[in-house]
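Here's a solo chain for you in structure tokens, the form predicted alone.
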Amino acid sequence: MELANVRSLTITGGRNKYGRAEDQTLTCRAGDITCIVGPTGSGKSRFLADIESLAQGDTVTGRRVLINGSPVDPSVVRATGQKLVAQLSQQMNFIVDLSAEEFLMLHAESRISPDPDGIVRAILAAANDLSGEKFTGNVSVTQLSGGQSRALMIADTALLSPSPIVLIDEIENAGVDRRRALELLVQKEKITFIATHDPVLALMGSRRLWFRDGGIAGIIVPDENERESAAYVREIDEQWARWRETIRTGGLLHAGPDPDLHHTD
């Protein structure tokens, strides 16, 4: 299967941990962002695992994954070179003693990039655009902070990885610019799923899946009222970001809300 030809992913409903059927079928297309919400233990990570393994009714949930509306051939599931799915976990730990530039160059060369130097520069620039703390290509990947590591991997996945499907398990606590990260993935037409507890991030998606009892309890598509509320929530989040940056850079906070922060009914 040509990865560039993947335009949609469909998940057919399985069953929750009590054996009740999920009366849901979800189709996501290139550039879609689907957010996954629910309390801890509600089945979010299991759902991501079903997609990562391209489940064909062979997992505990019984879900099936279709690509472009068709079942996935077993040879595609077993393929080790051209993976359909890229996954970014909560913990990013490097064990190789390489600089960020050397690490990216190895990846670019392994992908037979026509311009490895150019793509490495582009990934580093994008990673620094996403990261709260800038870093150079000379720094060792083992010395990157959690946020820097996550930013580097998001940029690498968006710009270099051919995988059309991206799974992200929580980026809210990683010091990454969430809005720019999602915009980058949408720009590269990745089919993206993000498990999150962050209301700001959850409101950024095209839709969100609500999980309970190990299964999909609902598919929520934002309406006009929610989109207006989401804009207000983003304003509040931006205010928090300004306060956070003031504290991080050694400043003092002054009492009182931002005069520009208001809610429009």
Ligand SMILES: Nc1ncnc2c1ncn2[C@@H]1O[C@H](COP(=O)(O)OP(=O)(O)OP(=O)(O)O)[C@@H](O)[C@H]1O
The other form holds:
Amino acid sequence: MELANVRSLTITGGRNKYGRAEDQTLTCRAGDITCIVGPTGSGKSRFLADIESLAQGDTVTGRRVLINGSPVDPSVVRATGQKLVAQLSQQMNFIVDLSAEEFLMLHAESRISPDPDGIVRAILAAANDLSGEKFTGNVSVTQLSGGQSRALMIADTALLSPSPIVLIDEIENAGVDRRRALELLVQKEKITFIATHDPVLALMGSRRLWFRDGGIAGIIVPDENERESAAYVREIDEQWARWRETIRTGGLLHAGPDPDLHHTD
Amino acid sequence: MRLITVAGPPSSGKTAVILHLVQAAQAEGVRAGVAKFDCISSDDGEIYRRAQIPVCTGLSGGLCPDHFFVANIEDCVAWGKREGFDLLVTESAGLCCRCSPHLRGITAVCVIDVLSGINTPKKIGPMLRLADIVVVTKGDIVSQAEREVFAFRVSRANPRAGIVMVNGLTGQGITNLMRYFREIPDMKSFEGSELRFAMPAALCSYCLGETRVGTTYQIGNVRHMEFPRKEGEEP
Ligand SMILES: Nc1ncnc2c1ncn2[C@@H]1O[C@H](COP(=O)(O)OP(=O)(O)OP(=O)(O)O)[C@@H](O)[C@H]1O
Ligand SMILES: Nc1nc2c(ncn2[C@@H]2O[C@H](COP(=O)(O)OP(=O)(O)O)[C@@H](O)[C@H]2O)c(=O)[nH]1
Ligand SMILES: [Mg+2]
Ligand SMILES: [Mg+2]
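Having seen the form predicted alone, could you give me the form predicted together with the named molecule?
Zooming out: every chain and molecule, the one shown earlier first.
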């Protein structure tokens, strides 16, 4: 199976923590963003792990993962399993002692990229587009700020990683333009899953899986009303960003319900 | 009984991986035990016991740990058979990167962590180059790109091996490792079994307990380093 030919992923339900059947089947296609919500311990990470290992009824949940609508041959599961899924989480850091450019070149070489220079330039440009603070290719990856390294990881995953599936466990970092980051993944036709407690991110998906007791308790599709609400939540989020910026740039914040105080610019 | 040899640098996550692996195997009804090899001391025996996994520990003390391993592996297997195990896992630290405890015909696993750096796969030697499965741990704290570069370098050092990413803390990835292990055949006997890689050609005065420094005291298999020379300088 070629990784590039992965057009859809289907997950058939297993059982929840109490052994009750999880009566859900879900198909996600290239370019889809699916959000995963639910309380602590409700099984969100377990669900992502099932996708990562291409569960074939052989994990604790009994779920099965189909690719392009068909079961995956066991030998393929073993050989391709690792490369199918790229993961990004808040606790991941760069540890290699190289500049951003040197490291990206190394990654491009390992991918046997036909145009390593071009792809490295494209990743740096995309990362700068996502990051609040700009950086050049000469800076060591271990010196990047939290926001910059998150931005570089997302750009690199979108543009250079071969994996058609991207799993994101909480990227709440204020230094990254999350909307643009998701747009980039969609544009590169990744099948994306995001586990999050952040309403802004949760509302960016085309669907939400709601977890409870280790199983999918509901698949929530935004209605017209929620789409409008999402726009409102985004406005508030942008307002937050402006307040943050005011404080970051040494300003005094005059904001509040009193209309006289509403002049941040 | 099936036998698996697990080796890897200190603190690479061998114990963490074996714990998850044995628990996954136990959940499938497999009776499993661990034989732990170390040099000076080891706390792993206690860790396995606490997880209710039967364990025996061998400390090589003043002997070369890998020589100690081959000299004792048969007795370990006999112990495992007496205990009625279906699966025996050996854990040993690869300390000098020159040796490897892997045996022909016995599934060999090397555990290595991504934090050890991208040049490590080519430095590790036969323990990694001759393994059947390379388990890569600690991927949870580095970037996707570093995981990919690391896995690529492992596959360059050992193109035959299956590479499995495992998170030693959560056990994520064990599902994949179990898919390899379910296919391991039963070992028949040790008759005619062989190391995959010869142990170092040692036997110098220091092997025999010499402690004094200086050429006068060096007998046997001794080799001296070469140093860069200025032009025209006599060796
Ligand atoms: N269907 C299931 N059957 C059995 N065990 C399950 C099932 N789903 C989840 N679990 C187990 O429940 C525990 C908690 O699940 P998990 O770590 O996935 O929660 P989470 O939603 O990611 O929580 P958090 O928000 O705290 O990260 C794990 O040990 C997981 O393996
Ligand atoms: N973050 C992280 N830590 C790990 C992982 N695997 C093992 N560790 C930790 O690394 C340390 C050494 O692990 P251990 O299994 O004792 O290594 P051993 O000496 O090779 O047996 C322990 O503190 C483990 O908890 C992993 O995948 N991720
Ligand atoms: Mg979680
Ligand atoms: Mg150990």
